[in-house]
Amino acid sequence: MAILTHHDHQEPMVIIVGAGPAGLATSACLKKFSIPNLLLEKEDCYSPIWKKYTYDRVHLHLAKKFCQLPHIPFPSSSPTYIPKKEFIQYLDDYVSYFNITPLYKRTVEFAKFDESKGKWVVKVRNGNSGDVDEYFCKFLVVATGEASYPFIPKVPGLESFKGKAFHSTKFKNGDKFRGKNVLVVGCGNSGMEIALDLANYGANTSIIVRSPINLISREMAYLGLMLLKYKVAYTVVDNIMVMLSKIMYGDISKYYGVKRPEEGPFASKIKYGKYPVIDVGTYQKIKSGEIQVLPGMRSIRGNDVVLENGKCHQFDVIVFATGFKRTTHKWLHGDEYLLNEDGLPKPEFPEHWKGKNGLYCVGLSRRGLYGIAFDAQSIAIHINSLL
């Protein structure tokens, strides 16, 4: 294995780690700055979640006003909510717009800062040779984003299920589920749609449903950032939104079994990161009887999963919607300042962005792609304003 050293004529003056949205958007903004970076990626295109890793029938949960990235809107003619289609069309035409030209299949190994030089050292396997690159620069950007690796929790007797299990991150479409028994473990708002998607194809379809969740539609999620756009506090927002959603869907621990959180669901966002679930119509298909609730997992036995509750129900097909670890932790050495070791920045927004010796994060504010049009354009001008 060698490791190639790459000499001052190759010296990048930014690395951006993740070539998702979040790493497309900052390399756009530095480039409006004629500042040279480099992205690397660890798959073998930019967006991989978009392009790999989603369901079919996903669009942007937000209007597409609060979606786009810096310096391009989506185009007049498309709908409010982008379809997935539409969304990666619109990433590549800003990749050419842009001449945004990502190293795929680079992982980071390494990245530390070194006092003496003044500058990041950043070792990278290259996955086409196997030889690790080994890369200084003046600043280093994490846009490795919030979903990293798909996690699916440790279920005792898991290995014993005779049916199919895989992460959320594995599911198209409930097309080859018809009339099969299919559980979705998770209920956020990939958990809610996967379930409406498999009701949608004739699959019998249950839910676990074990933490309080906040439950809004689109309408009101746009309302809402409307309101906070407007600079009205969040908890004056919370109480509006938590008044329209027990209009609109009255007493949900009657069909969820859970009730609604103590914080409404824009504190709940803010502070622990937990987003709303935006029903696409889901709560009907619940309400219905089509999509069964169940309370957690005890353990598998084969076909059989057993509740929390003692009750035991046979499936062919688990679906894990049970999100993302990042692992940030594991190759960013010697910075204490910036993320946690969840990979999650440590200050608060909106000065979460920016850590020392030119570390930066961008996409990690748990805003979505609204944050990360903010982190790339707060980046790029922190950068070209030292520079």
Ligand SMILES: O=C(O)C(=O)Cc1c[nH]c2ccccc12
The other form holds:
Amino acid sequence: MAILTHHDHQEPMVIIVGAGPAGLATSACLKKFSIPNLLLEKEDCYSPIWKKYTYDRVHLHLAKKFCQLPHIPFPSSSPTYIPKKEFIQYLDDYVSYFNITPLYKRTVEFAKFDESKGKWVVKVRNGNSGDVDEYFCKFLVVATGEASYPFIPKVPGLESFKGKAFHSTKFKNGDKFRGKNVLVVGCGNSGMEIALDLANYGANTSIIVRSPINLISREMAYLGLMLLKYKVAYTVVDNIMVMLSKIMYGDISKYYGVKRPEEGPFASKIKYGKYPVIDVGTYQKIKSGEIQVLPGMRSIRGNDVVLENGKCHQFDVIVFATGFKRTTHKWLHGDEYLLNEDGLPKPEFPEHWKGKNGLYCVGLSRRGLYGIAFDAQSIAIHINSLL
Ligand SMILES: Cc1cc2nc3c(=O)[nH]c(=O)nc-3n(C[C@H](O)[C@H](O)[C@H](O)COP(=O)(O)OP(=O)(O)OC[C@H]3O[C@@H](n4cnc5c(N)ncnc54)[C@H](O)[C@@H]3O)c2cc1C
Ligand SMILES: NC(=O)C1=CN([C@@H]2O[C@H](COP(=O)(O)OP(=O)(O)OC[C@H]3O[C@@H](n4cnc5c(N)ncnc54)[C@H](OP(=O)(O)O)[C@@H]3O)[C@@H](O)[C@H]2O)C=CC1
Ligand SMILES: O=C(O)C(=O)Cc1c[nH]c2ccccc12
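Which structure goes with the form predicted in complex with the ligand, now that we have seen the form predicted on its own?
Zooming out: every chain and molecule, the one shown earlier first.
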């Protein structure tokens, strides 16, 4: 049963919801100004996405200089594209350097600005006791991530599937799937790389590609981000990206069954929130036929998966690399300015991080870790200017 309890620590200056890289960076930036803040995390560790919910072979797909959190660079000895283990080590070092101590198993279930008090009321489920604790704060920072709630589409007949079906956050590596018929649904960065891993481990791998994709390499992403950094317009950058992509990958519709979208990689990201796919080897395996590309999925019956083209294939395993949703609208009330129904900022970059009544968001502008560093610093500077 929900019981309201009261503790001494219940009125920090700032509450940060979520202890992923965004929450950690914001806490560090506030600490630099000696502004007291409290981090609330629903899981039992910080940055669970990196510690618990990504596959083994993942590397940061952007070069390390675009992935640094504020105040602490990556060691010069580390590789340009940081492997998961090293990124976790970096986060561990970051947390101990700034002495960041989130409260774990704390799910924020309600937040609303109380006009009469001039403060935010935040209700938090304590996963240890089951109690709901009430907190008050002057400033509230939403750092719950673009990718915190795994999304699996409602496919007719999914419940009848005889094999194993799970979300990409549960995939570690292809070891268990050697010789199995595995279907990867979704061709974002997760789906593409999981398909590659499965093929490397000798699974009979298929991937569903249902809409146009912007395919780029790590080097192209690097070039693109450098040009953007030096204020080249993204339309120009996109033209360069598309030209290079055509040279490098040719007519992708031959292999992927889909065309390039009308927009280039950065326009797609801005307009539809769709990240470009950074190829790390999947393209070659698709080209060679080791990975089979299939169209959208219509329904499932037993082990049979029926596709949009009417054809039917049998699978032992389905990995849903179908992305994530946000659920901020379920707990954040009375905000009509900052976040939309999908939990993403309404104001355009670079105004996207600042709401009304002391509300902020960090890491929701579809700019990866680079965006997180920008938002966290902007928020800390702004809060400091108000004190
Ligand atoms: C596989 C993968 C690879 C990536 N690679 C890169 C890369 O190379 N470069 C790059 O720039 N970006 C990359 N990203 C983007 C990714 O967004 C960042 O790496 C980063 O994890 C985002 O940090 P975040 O803190 O915004 O979100 P998250 O890491 O998702 O953290 C949000 C936190 O909020 C918590 N939370 C959510 N709701 C509540 C609630 N109601 N109450 C309390 N806590 C809550 C969650 O449990 C979570 O810990 C990658 C993402 C993935 C999934
Ligand atoms: N190495 C790295 O650094 C990596 C980075 N990432 C990042 O993590 C974030 C999340 O990526 P990811 O997990 O790939 O999620 P995304 O949201 O990027 O991709 C989801 C994919 O699933 C497809 N999809 C959704 N529903 C269906 C359906 N019903 N049928 C068929 N396909 C469907 C989408 O296609 P459609 O467009 O048609 O809806 C899309 O291709 C991104 O920021 C990404 O860049 C992820 C993995 C690795
Ligand atoms: O800084 C930007 O505008 C970015 O888009 C950064 C970024 C995060 N994830 C990506 C994946 C592909 C290309 C760019 C990015």
